[in-house]
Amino acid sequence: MAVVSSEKTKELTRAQFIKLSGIVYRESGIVLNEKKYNLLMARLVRRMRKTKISSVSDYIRLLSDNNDEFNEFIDEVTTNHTFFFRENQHIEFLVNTLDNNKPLKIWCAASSSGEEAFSIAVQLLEYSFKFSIFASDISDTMLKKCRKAVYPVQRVKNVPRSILYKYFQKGKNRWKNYVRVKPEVRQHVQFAKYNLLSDKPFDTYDIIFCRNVMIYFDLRTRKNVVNALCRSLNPGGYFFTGLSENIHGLEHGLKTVLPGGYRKP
C-alpha cells in the first residue's frame, strides 16, 4: 500500500488509513484492506470536499465531534452499486413455488437504494401475492433514495417491457431519463435504518433477502449476521444470500435449495 504523509495532497498515512479502516469495520463490519486503500481515500476525498477541510488529521477530528459527518462518511464508503432484477432467479424461485394465497413478510435486510425491494414487490404483485416488505440499511442517504423511488432508466434495463409499463412512471423533461416507482408498489414497502451489527431484529419473517453485503464482512462478522437473521426467519422461510456470498461452514441449520438460496427447516 503506498502512502503519501503530506497533508497538502490529502493523502492517507498507513496510521490514517488503519484508523478509518477500523472506524468503518465497527460501525459496518465491512473490512477494508490494503487493496482497499484508493477507494477509501477517493470516498475520504469526496467528503473532504463537502466538509471544506484540507487536512486528513482535521477531518478524523471531525468524525469524533461531528455525529452527523459521521454518518455522512459511513454513507460514503458502504454505498454499492445495484440495479433492478439483479439475481432474478431468487425471486423467480419464490413466484414459482410459494403459494400467493397465503400472505408474505418479508426482510430486505441490507436494501441500498431500494432496487431489491421494489424488484420483488412488482414481481409479487404481477402474480397476485399478498405481502409486506420491511427495507433496511445503514446508510441515511440510501434511505433518502429508497422513499423518493426515482432511478436512473440504465438501472430498470434488465426488467421486463410489460413490467416496466405497469409499475413504473417514465419521467418528462428533465426527468426524461428517470423512472418512478408507481404509489401501488412503494405502499408495499417500508423502509428504515437497521445496523446489521448491533440493532435487534423485532419481528419475524417468512423471507429474509441478505444479499451482495456480506463479502464484505470477516467470517466472524458473517457468523453473528447470518445467526440473528436466522433467529428473525420463521421456520419453513426462506434465506437469501448473494451468489457470490457463502455461507458454508456457519452453523445456520439452514438447507440449500437453489445456489444462494437455502430454507429454515
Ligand SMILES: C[S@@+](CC[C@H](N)C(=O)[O-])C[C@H]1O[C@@H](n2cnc3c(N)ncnc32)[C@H](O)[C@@H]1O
The other form holds:
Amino acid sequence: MAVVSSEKTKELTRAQFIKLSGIVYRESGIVLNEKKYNLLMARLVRRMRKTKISSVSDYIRLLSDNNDEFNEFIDEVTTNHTFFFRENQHIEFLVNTLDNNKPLKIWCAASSSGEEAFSIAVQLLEYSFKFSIFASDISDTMLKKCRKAVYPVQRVKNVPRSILYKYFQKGKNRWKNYVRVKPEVRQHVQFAKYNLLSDKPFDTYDIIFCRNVMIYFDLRTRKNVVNALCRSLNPGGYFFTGLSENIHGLEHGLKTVLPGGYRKP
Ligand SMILES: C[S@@+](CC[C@H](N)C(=O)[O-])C[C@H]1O[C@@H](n2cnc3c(N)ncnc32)[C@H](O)[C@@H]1O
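Given the form predicted on its own above, what does the protein look like in the form predicted together with this ligand?
Following is the full complex, with the preceding chain placed first.
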C-alpha cells in the first residue's frame, strides 16, 4: 500500500489502515475498503493536526484511550452530505397518500445535519398534518448542527420560495448568506444520538426514513439494520431508503410502493 504523506510519521501502513478501518466498521458499520485509503488518510491527517499528534501509531493509541477523540474520529470518517428536499418524491408521496387527520410518528434514522427532517416537517405543516419527528444520527457534530438549524443558503436551493419565506428566517449582517428554520417547525423535531448498529429502537413509528446511509454498509449490516427498523415500524407503516440503495434480497416482508419506498403489510 502506498504512502501518501511526505512526513514519515504520518505514513499509514497497511496494518494501520486495516486496524483503523476495522474500528470504523465495528463502530458504525461503514465499510472502508482499500479504494477508500486516500479518504481515510485525509480524514486521519485532519484529526492528527487537530490533536497535534504526529504519528499514526500514537493517534491509534489515543483512540483506544480517549472516548471523545474516538467519537471525533468516527464523526470525521462519516459522510454527511445532504440538502433540503433531497429525493423529495418520498415526501410528496406521503402528503398525497396519507390522511392528514391521523397524527404521524416519524423517525428520520440517519438525519445528518437535519435538512431531511426539516424538509419533511415543512411539507407536512404545509398540508396541515399533525406529526412528531424523531431524528437521529451517530455523529455528535451533526446533531449540534441539527439543533442550531442554521444553514447556508445553497442548502435550500431546492426549497420552493413560498415554503422558504414561510418556514425559514433569513439571516442578517454576517449571517446574510444563511437561513434558520423557524421555531414553529423546530418544535416538531427532536434530535438524539442513535447508532443504527448497536442501539435498540425505543419506540414504534408510522414512517421511517433511513436514506443514503446503507450504501456505506455491507449486506450483513444492511440486513440487521433493516430488520431492526422494520420491527419498529407499525403495521401499515412506510419505510424509505435512498434511491440508490436497495434492500431487495433481504427478508423484510415489506411491499414496494415506489422506488425506495416500502410499506409494512
Ligand atoms: C449521507 S448522510 C444521509 C443524510 C440524509 N439521510 C439524506 O438522505 O440526505 C449519512 C448519515 O448517516 C450517518 N451514519 C453513518 N453511520 C451511522 C450509524 N451506524 N448509525 C447512525 N447514523 C450513521 C452519518 O453520520 C451521516 O450523517
